[in-house]
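For reference, the chain that follows is the form predicted on its own, supplied as structure tokens.
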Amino acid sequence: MIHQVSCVNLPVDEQMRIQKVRTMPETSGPNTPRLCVVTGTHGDELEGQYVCYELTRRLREHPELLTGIVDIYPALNPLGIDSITRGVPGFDLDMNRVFPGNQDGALTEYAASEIVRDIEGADVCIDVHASNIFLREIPQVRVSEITAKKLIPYAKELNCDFIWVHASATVLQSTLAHTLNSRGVPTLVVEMGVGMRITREYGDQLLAGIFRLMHKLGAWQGEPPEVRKPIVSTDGRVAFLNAPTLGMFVPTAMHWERLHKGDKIGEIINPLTGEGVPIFSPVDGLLFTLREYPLVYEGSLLARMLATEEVAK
């Protein structure tokens, strides 16, 4: 059943809707598990477009199996995904900097204000983002250490590769992740693929882990999938790699490989000079992050690197 969550006037006889779709068992009560899954914060990130659409398809599909609540949440940012627009049109703001919002406040502030308000009491949120445009990630987990013993028993489920766990001075309070999580509700920051894109098998990959998160749960009755053993890895141990000059990224490296120190990951050419700087591995380890969009300039990020002695973890 389809919820409306939000629903703003604008100009032109328009509306901002912010909507959810919900599906549940037969009976529910006060201790029936819940569990959200949220995304569309940003307007070009697509890749949990397709976790909404087969999430609920499954759901539809076997609802014998559901003993739980689960919340979808496909656009939070339902003008930015309609113009492919990161931020908020109009407004040229980003909808995870606004968290918790305020009743009273404008268009954005109120928005999120209702998102907390409907998203609150949940068991668990699974926030769903990809990456930008111009770099490709492997499906990982983000956490503060802060949360982190709170959420990585959680996070293991989710089938991801990675669990990146991140130091509490880079946590943005403004977020709709920090805002449940400080609200007790335990949410976890996915983050795959690339921007205005679709990764099917990262999007398959995600939704074996949602499900069998939801087994934990008590939510699902359905034979709960296997799940990839993720790295847990902190900052210390993740490696930069920036353009220290103008032109165009061409990668020779494979996304996810492991690479030696020195190894060359790929060069950055000159078409007008005909010349190139390569791009060395500063450490043994795996290839995470990895430039999508070819054009930077001095200082751009071209990769990530998770050094080898947290593979080993």
Given for the second form:
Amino acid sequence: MIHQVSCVNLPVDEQMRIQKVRTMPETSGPNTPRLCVVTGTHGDELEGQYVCYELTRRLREHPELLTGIVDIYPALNPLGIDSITRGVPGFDLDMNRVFPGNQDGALTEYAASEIVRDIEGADVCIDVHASNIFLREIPQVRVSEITAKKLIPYAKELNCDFIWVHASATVLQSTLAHTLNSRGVPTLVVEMGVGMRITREYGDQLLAGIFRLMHKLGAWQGEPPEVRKPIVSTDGRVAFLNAPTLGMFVPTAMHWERLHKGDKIGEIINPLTGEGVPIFSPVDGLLFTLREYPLVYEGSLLARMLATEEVAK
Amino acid sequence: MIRDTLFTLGSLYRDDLRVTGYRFGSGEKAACIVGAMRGNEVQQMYVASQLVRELRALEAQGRVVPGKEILVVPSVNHFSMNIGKRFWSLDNTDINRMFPGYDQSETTQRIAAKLFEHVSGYKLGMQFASFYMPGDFLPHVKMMDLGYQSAELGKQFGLPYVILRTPRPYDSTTLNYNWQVWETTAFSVYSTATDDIDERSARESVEAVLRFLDAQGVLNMGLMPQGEPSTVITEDHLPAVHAPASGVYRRFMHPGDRVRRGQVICEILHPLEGEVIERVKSPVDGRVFFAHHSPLVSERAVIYKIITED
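Moving from the form predicted on its own, what structure would you give for the form predicted in complex with the partner chain?
Every chain and every other molecule in the complex is listed next, the one we just looked at coming first.
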């Protein structure tokens, strides 16, 4: 059943509605586990759309196996998704920097507070992101250092290739994940694929993990899918490769390819001058982030690599 | 006056981004003023440019106190201003959410790092800032309340209000916040407009900065208008009036206007049928601090902020 989480009137004969679809077993009680899947916080990230669709479809296909409540929020930023706008159109606000929001606030802050209010009390929340239009990511779970101990056991169920335990930055305290984690809802941020595209393979990979996690929570009685064992790494093992010059980046290495230090990743070419600058791997490791959008300025992120020593563990 | 190109950034098909600084006087790094960091901050660039003009004349008159150096950076992100964008032209990131920056990271992080390298180390820092909501403000000085400085200092600008803001998590990456962390006493100076030029408030802002620099012993202005007596208030004490409905917005009051409780301060009209659907009344006696100015309004939008008289 589709529920309205938040509704605000826009200036001319339109409502901005944030909706969720709830799927639940025939009988439920106060101890029935509840899983939330949210996506579409950034309007240019669409990978979660397929996950939402396919999750609902599979749940409806086997209602007899469902023993928990599954709430799916496919578009936290509906205006952004409709207009290919990363932030909230009209204000250029990053929706993921206004949490926990404010009941007495303006449109975005109010919507954020309603989202939090609706999710609070869930057993687990999965927040699906899709990088941005510039970078392609292998399916990974990102958790902050302060939540790692609690979240890694859940993250390992999600069938992702990599769990990145990152430093806790003050600015990230305005995210949905931080808000929910601080209010007792274990919330896992999944990053996968690239902005403005849907990668079905990644969606199916994450879906296996979601059903596995649902089984663990007691929300799904179907056979739990086998999941891959993720690499768990901290910031210290992640190497960032930023553009040393401007131009168009043309990759030669494959995403998630194992590379040796000095292997060529790609080239930054200048179509005006005919010059090219080769880009080499700074470490032995796995290429887990690869630039998708060619135009680069000095500093644009080209790739992130996971050092091999960590892979060997 | 010494004009310096503080740093440049190349582009594949566009001209270089050149960030220019104007230095007045020499010696101790006394004060730094930064103008537009977003592409829509035309007023902020204009105010800074008028300050450059004034300081150039004052320096020629010997009014910069010997041993004091002032740096003005009128515009940082004119790459976006030139193409009508608010944030960075390629990836839409906000330079004023990247401080203190990192010179080995993404482009806007590098711009922030390069800028911060030049603007840090000053005793006083001022930024001509803007707000994300479409509206006009009463000119004021905002200080981030990190416990490092006294709000009394802000009164020396002679603007009617000094607003104290308790920092929120997303403030931690702004220039103002990082200036303070690195021991620069920092202020954000807000004039009335952002996208358009408002000459009167631009003049007020320039005079306020000159007055402050005079009070701080960086300039020797001689006779200078005193400005207004300032009141220090916290941001939490600015009650917001939210739009009770959406539609076409008809504004009656402007920043600085006094309002009485119950006075109609705006109307909201049905966007398709033209009828007045809401007459919004002031909830308090006070003075208008912020007034929404877009012709359209969404339900719940902040349309006024009113400083209560008590």
